[in-house]
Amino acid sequence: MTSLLDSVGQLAGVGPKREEALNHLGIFNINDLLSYFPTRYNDLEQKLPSVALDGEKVTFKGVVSSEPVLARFGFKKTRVNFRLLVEHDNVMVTFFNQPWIQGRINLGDEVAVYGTYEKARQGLSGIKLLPKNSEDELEAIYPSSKEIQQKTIKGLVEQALGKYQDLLDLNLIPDDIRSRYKILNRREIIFGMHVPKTPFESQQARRSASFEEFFLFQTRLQLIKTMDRSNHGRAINFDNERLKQFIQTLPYELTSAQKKVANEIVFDMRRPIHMNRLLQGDVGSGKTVVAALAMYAAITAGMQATMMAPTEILAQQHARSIGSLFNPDEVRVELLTGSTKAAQRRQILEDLMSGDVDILIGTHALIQPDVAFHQLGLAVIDEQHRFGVDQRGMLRDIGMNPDILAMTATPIPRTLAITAYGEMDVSIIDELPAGRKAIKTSWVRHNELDRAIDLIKAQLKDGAQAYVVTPLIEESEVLDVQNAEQVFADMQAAFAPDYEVALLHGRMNNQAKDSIMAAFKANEIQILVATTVIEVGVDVPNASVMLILDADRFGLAQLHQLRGRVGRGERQSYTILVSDPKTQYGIDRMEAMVATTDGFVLAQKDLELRGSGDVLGVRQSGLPAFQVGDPIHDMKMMEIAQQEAIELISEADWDKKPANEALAAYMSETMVQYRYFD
C-alpha cells in the first residue's frame, strides 16, 4: 500500500547515493518531495524580439532561416549559429556546446528555441531546442546541490505525481479558513507549483502555498505556547507594595512606556502561568531598571532571580547597576563568570543553593551543571539573540522552570516578532527617557577624516571622551587585532601627549579589558580605540563621539548598537560614519543611519536591505526559513495567518472536531520535534 510517507528510495532511480543526496535537501519522503517547490520557472510562452528585454529569458518561435553552422574553438568547445526569422525580424541563434543541434534543424524549419535574448546585437544564446509541436508552458526550476541537479529532481517530481496523486486530497488548512481566504486545496498547490499552465495557476498556487506554510507554521507556535503555559504554570504572589516602595526609591521617575511594560511583566508573574515574555527596547530606553522590577517582584515572593548577558563586560555592568538599585542589606546581588575566582565561585553556589544569595547575573556560566538555585523565580536573558536556541533552553531548565524574560536592544520589526518570536508574549519600550538629546548621526568619506578628528578635539577640550571603532575586517582576530592597533597608533599620532588613548579589543584577557574599561569611565582615557567588542551595554554618560572606521563593513543594527554607546548623558552627542561604499546597498545602509535614530525605524530597513535571513543573526535566534512564503513581502498574510492560528487554538478541543482531523493529526506528528514535546 503506498503512502506519502514512503521513502524516496522507492523511486525507480534512486539508489542509496541518490536517496543521500535527496536527504541531504531535507527530502526523506514522498510528501518531503511533493512539497519541495520551485524557485521559479522559466516562462515559456511565446515573444516577439520587438518585447523581449536584454537579458530577458524568452522563446522565440519563427523559420530558420539559414544553414546552422558547427563552429569549434578552444579545446572541446563549439557553437553553432543559424539565423531565426522571427515574423519581419531575423535574429542570430547561437547554441554553445550542444553541436548535436546541428543535426536536428534544417533550413526553412519552423522551430521554438528557449534562451538568452541580447538587445544589443539582436541576438539569442540558446539554452533548449523546443519540440516543434510545443505549447506554451512553464518550466519549474528547483533548488539543487553538486549532488544532484535540477533537472532530476524535476524527473523525480513527475514521477512520484503519477504515482501518488491519488493520496492528494487531505487539505491541512480547515474548509473555512480556506474558503474565507480563497485558498487552494492541497492537489490543487501541488500541481499548480510543480506543472503550472499559465503564469497565474503558479501565481494562485505559491499564493495558496505560502498562507499554508505560514498557518502550519503559526498554529505550531500557538500550540507550544498554549501547552508551555498550561503545562508548567507558577504564580509568584509578589508583594505590591514593597515593590511600590523600591519604585519610590529609584534616581529617576519611570516613563510612561516603562511603567506601561512593567505591568505587563509583573501581571504575567502573577498569574498561574509559565511567562515568556520578549522586551524590545531602542537603546537607552531603560530595559535594565524593568528588568530590576521584575526581579524584585519575585525576590518579594522569596524566590530568586538570575540575569545572563553575552559577554563578561555586560555581565559586570549589570551587576555594577543593578547592585547599586538595591539596598545590599535587602538584597545580595551575586556576579558568576568565567572568571570567578575558584574559592569565591564555591561560596557563591554555596549560598546559592541555601538562598542567600537573592539575584545571581552571569554569563554562560549560569548555565554550568553545578549552579543549583534555592527556588529560582524569574530568569532574564539580555541581548537573548546573543544565545543560541540550546543555551536559552539550558537557563530555562535551571531551577524550578522559572518565568522567563527575554531583552533586547536590538529593535525587531513586527515581521520578525510574529516569526522568531511568536511564541513569547512582547512588550515594547517605545520611549526615551525624558531630556535625552538626539544623537546628530553624519556620514564621510574617509578623505574628509580630518573634519571628524577636528570634532573629536573640540569635544575633547570640552571635557568630553571619545570612541573610535574599527571593523573586523575578515573572519580573524589576528587581523582584527591588527587594524585595530594600527588604528590605535594613527589617533595617537593625532591626539598624543594632550590626551590618552588606549586600546580594546577582544583578544585580550578580561584583566586587561576591566582594568581598561574601569580607566575610560574614569575620564583617565579620553579616546577609546576598539573593536565591537563595546558594541552592546558599555554606559559611560561622559562620551559623547563615536567615531565608526570603515561603517559600511556593519550591519545597520550594529551600527545603532554602537551608536548607542554615545547620547548616554545630558551631553550633545554625535556618531561619525566614516566610509566609501562601492555597492548601493552600502550607501543605502549609510544615508539610513543619517535620516533616522528610530531604531525599529532601521530594524525595518535592515529587513527590506538585507532580508530575514541575516538579520540578527538569524539562524542562532531560530528564525525559520520559509521554503514558499517571504515573510517580509508577505507580512499581511503572516499576520492574518497568526490571527486564525490563534483563534483555532483558543476553541475549546479544537482538535476533536471533525473538519480539523488532519491538521490535529498532523500537528501530533510534527510537534514531537520541539523541546516543549520530548
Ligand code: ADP
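Residue numbers count along the first chain shown, from 1. So that the term is clear: the rigid core is the largest set of C-alpha atoms that superpose within 1.5 Å between two forms. Everything quoted here is computed from the prediction, not taken from an experiment. Compared with the form predicted together with adenosine-5'-diphosphate (ADP):
Once you line up the core between these two forms, the Cα of residue 73 ends up 2 Å or more from where it was. In this overlay on the rigid core, residue 153 has a C-alpha that sits 2 Å or more away from its partner position between these two forms. After superposition on the rigid core, the Cα of residue 168 moves by 2 Å or more between these two forms.
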The other form holds:
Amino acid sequence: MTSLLDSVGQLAGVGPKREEALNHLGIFNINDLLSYFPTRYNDLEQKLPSVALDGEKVTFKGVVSSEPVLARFGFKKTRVNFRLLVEHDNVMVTFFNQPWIQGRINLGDEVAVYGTYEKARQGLSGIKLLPKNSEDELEAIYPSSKEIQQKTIKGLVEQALGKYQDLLDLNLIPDDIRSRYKILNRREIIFGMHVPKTPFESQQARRSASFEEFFLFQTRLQLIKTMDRSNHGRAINFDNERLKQFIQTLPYELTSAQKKVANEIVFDMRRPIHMNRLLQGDVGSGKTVVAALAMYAAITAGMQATMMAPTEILAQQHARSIGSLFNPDEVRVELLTGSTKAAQRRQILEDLMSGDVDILIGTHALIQPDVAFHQLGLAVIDEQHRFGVDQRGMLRDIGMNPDILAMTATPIPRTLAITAYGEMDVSIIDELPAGRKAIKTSWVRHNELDRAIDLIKAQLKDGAQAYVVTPLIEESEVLDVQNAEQVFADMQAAFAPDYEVALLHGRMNNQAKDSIMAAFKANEIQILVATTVIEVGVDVPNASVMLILDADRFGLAQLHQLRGRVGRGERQSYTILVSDPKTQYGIDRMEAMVATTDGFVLAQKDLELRGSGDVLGVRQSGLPAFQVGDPIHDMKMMEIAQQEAIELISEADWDKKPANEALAAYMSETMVQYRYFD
Ligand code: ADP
Ligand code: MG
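Having seen the form predicted alone, can you show the form predicted together with adenosine-5'-diphosphate (ADP)?
Next comes the full complex, and the chain you just saw is listed first.
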C-alpha cells in the first residue's frame, strides 16, 4: 500500500536520524519531498572558453595536457592544478581543497570539469569533476542543510520518483484553466522540476509550478474573504446623526476622498460581518481623521475602539490630536504605552474593563493579555506595514475579535497589493486636502550643502521650521547616534543662537523624546536634527523643510515617507536630498524622487529600478513567501491567478463539480490554519 502521504521514513536509506533532518526541512511525507523543488540548476552543457563569460559557471570538456600537481599551503589547504586542452585553448584548472582529484586524473585523460570561469587568466576554478561519459544535462540544486546534503536529497527524490510515479496524477488546477494558460499537469511539473532534460523543459515546469502556487494561494484568499464576509461578525449600529454632527465640528471640510472612504468603512461596520479593511492613502492625505470618525461610530453604538501605532511618538501624537477632536465629557481617550507608569496603567485598565475609557491609543503595549475591553468594536492599526501581517490573529489571541481598519501609506502597486493584502477590502484616499502646495524636491551634492542651508535660513526667517535627517548607518545604532551628534553640532554652528536646534534619536528615553517633540510642535525648537525615528506619521504642519543627508542610503519608500513630514500645512514646502551616489542606480533613484511626489508612481518606479527582488516597503508590508513563484517578477501571472480564482469561487456550488473536486478537497484540508474568524 503506497500513498503520497507515506512517511519519508519508508524510503530506503532513511533512518530515524535522517528522517528528523528531513523533517527540519519541512519534508514529512512523499508529497512534501516531491514538492521540494530545486532552486536552480547547474547547466552542465559544455561550452568553449571563447564564449564563456567571466564568472560564469560552465562545463569544459577536454584533454588533460599537464601532469596534475598537488600543492599544500596555509593551514590544511590544498590546491590541485592541471592544464586542460579544450579544442584549441589551454585552460588552467584549479581545484581547492579536493586533494583526491590528483589521484583521479592522468595526463592524456579526457575529462569534463564543472567550475567557475575566470576570463582574465583563462582559468577554471573547479567545483566538480564529471564522469567522462557525462551527457549534456541539467543538474538540480536543492536548498540543503548542514544535516542533509544535496546529493542525499537528490537520491531520495529519484527514488521517490521511481516508486510513486503512478500516483502523480492529482491535478489541483481545473483542466479548463490549465489548458487556457498551457499549464503542465502535476506529473509533468514534478518531473520537469526535478529531472529536466532540457532548459526549456525546466522553464515550462517552473512556470507551471509558479502558476499552481499562485492559483492555490489566491483561491485560498478568496475563500477566506468569502467566509470572513459571511455572517460571523457583529453589526455595529452607529448613530448616523451624531456622526454627522461630529463631522460639522471638525476644523476643516473633509475632502471628497475622505468622505468616500469614511462611508465605505462605516457601511462595512454596520454589516454583521468582520470588517477587514485596509485604508491606503499617501502621506498627508488625512487618514487619521477618518480613523477618528470610524472610532466615533463605534462609540455611538455603545462600544469601544482602539488604535495601535508603531512608535511611542506617533501614539502620543495620535492621543493628543484625536483627543482634541472630541468633547472630553463625551469621549474619553487614553494613552497606553510601554512607558505608562504602573499605577496609571492599572487605573486605565480598570476603566477600560468597566467601559469608562472609550478610545485607547497605544503601541504594541496594547496587545497584552491583561488588556481587556468592556466591548471592543473597532481596532485601528496605523502604519500597518510596520507590524507583522496577522494583526487580527494577535488580537484574537488575547480574546478580542473586533472589526479591523488597517492604515498604510506604503504605496505599493496594485498588482502587488493583491498579494500582500489579498484577503482585505481596500479603501483608497486618492486626493490631498485642498490648499496643499506640491512639495518641491531638489537634489544637491555634498559640496552644495551651503545652498541648502541658505534655503533653510530663508524659511526660518519666514517663521517656518525644518527637519534635518541624519544618515542611516546600517547595523549600527551606535554609529547612527554618533553621526547624528556630529550633524547636530554642525547645525548648531550654522543656526545658533538665532534659532533653537535640538537632537532626537532612537537611543533617547521616551520622556526626552516626548518633550523634544512637544517643543518642536510648539515652535520652541526650529530645527530638529533626527535619525529616522521621525520617519512615520509625525505631524507638524508648520515645518516646511526636510533636509535628508546621505539620501542614497535610504530606500525610495522611506524617502517618500520622510518627505511626507513636510507639506502638511499651507506653507510651500521643500525636500532637499543631499547625496553623492556612486552608481547609476543611485542617480536614477534621486532623479525619481525629484520627478514625482506621487507615492504610487514612485512605487512603480522603485519596482522598475530594482526589477525583481527586494522591493523595500513590499517586504515591509508582509508579502508572503512563495516556494517557486516570484510575485514581483511574475505580477502578471499573479493577477491572472487571482481573476481565475475569483471567477471559480463565485460559481454556485463550485466545490460540488467533478472538475473541481480535487481542488475543493485540498482547500478544505488545508484551510484550518488560515481561518481568521471564529
Ligand atoms: P496621514 O494620512 O499621512 O496619516 P494625517 O492624518 O496625519 O495624514 O493628516 C495630515 C494633516 O492634514 C494633518 O495636519 C491633518 O490635520 C490635516 N488634514 C486632514 N484632513 C484634512 C482636510 N480635509 N483638510 C485640511 N487638512 C486636513
Ligand atoms: Mg498617519
